[in-house]
Amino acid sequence: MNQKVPDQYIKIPHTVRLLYRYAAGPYMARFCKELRENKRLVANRCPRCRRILFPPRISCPDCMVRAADEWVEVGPGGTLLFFAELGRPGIDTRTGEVQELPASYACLIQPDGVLIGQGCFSHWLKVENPEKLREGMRVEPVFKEERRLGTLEDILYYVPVEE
């Protein structure tokens, strides 16, 4: 008789730790910077096709032409694109943080002055009352106090707005 013998497996418990830095340039750089110190999400503009780049960046996608250094204010809050309700609590997979019930909601955003299919980005919806819940509402952000990295991450959620 031919028995077969269960694997077994040794756990190690260890974590890697990939301590790296980059950089940014200049264009990622002005938009981490104004999120940090202003609470302000910034784009630029092509200088040909006026077309606004968020999130900003050095060539316009549709003219191929160099970014020009016009830069313009756009958010912080905006439009509701998508949103999905989470059956357990999410985890972010930006900061491996745990998104509690019921603020599981991520969402899809399109920031104020943007156009669609110009830029948009996804983030957590917090929502006290879901059923008044639809695409298409206004949504505004809520900063974290003390905002470090001048990211996305320095917003906790977006909220709906009532209108």
Partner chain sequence: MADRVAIVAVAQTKYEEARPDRRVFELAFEVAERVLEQTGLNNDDLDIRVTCSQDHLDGMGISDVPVSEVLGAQYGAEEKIASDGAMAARYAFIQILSGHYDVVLVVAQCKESKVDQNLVANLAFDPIYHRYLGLDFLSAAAMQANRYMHQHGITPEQCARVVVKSLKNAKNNPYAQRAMDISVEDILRSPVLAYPIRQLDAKPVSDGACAMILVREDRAKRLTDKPVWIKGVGSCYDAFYLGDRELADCDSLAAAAKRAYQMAGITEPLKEIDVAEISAEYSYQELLWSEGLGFCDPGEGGRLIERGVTGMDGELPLNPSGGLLSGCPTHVAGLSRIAEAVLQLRGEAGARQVPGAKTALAHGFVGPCGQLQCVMILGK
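Shown: the form predicted alone; wanted: the form predicted in complex with the partner chain:
Below you will find a single chain and nothing else.
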């Protein structure tokens, strides 16, 4: 028998390719439709504790009761909770390759009408004057004008509102 220890270990490449069908369900479907057709963000409410559920959901994590069919419009403008200049972009799970980014900043937005802790979301931030960026400043969305799909990508990016 050849007892030579190989100095180069073999690796076997494999690419996972799957296609998922993500249903939006009645609550997110309403959100997506409002976004697509009316450029509006909507949230629903817990009938017991009255908190806003954003993104809209079937039940309240605090009470575990079914959400009321009671809708409120929130945002789409909001407060800049956090921002970060993007260094290395991540991998886009849809392609397995480096994601193309539409802006050089990422941010976290607290939409108008939603209390802290009741929902916020991540998005891109298009910045003209980085030195003027500060947490707590107002941000407004720039929407895609055509071929909106009903996802948050219908908003191209947010822009800071300088005072």
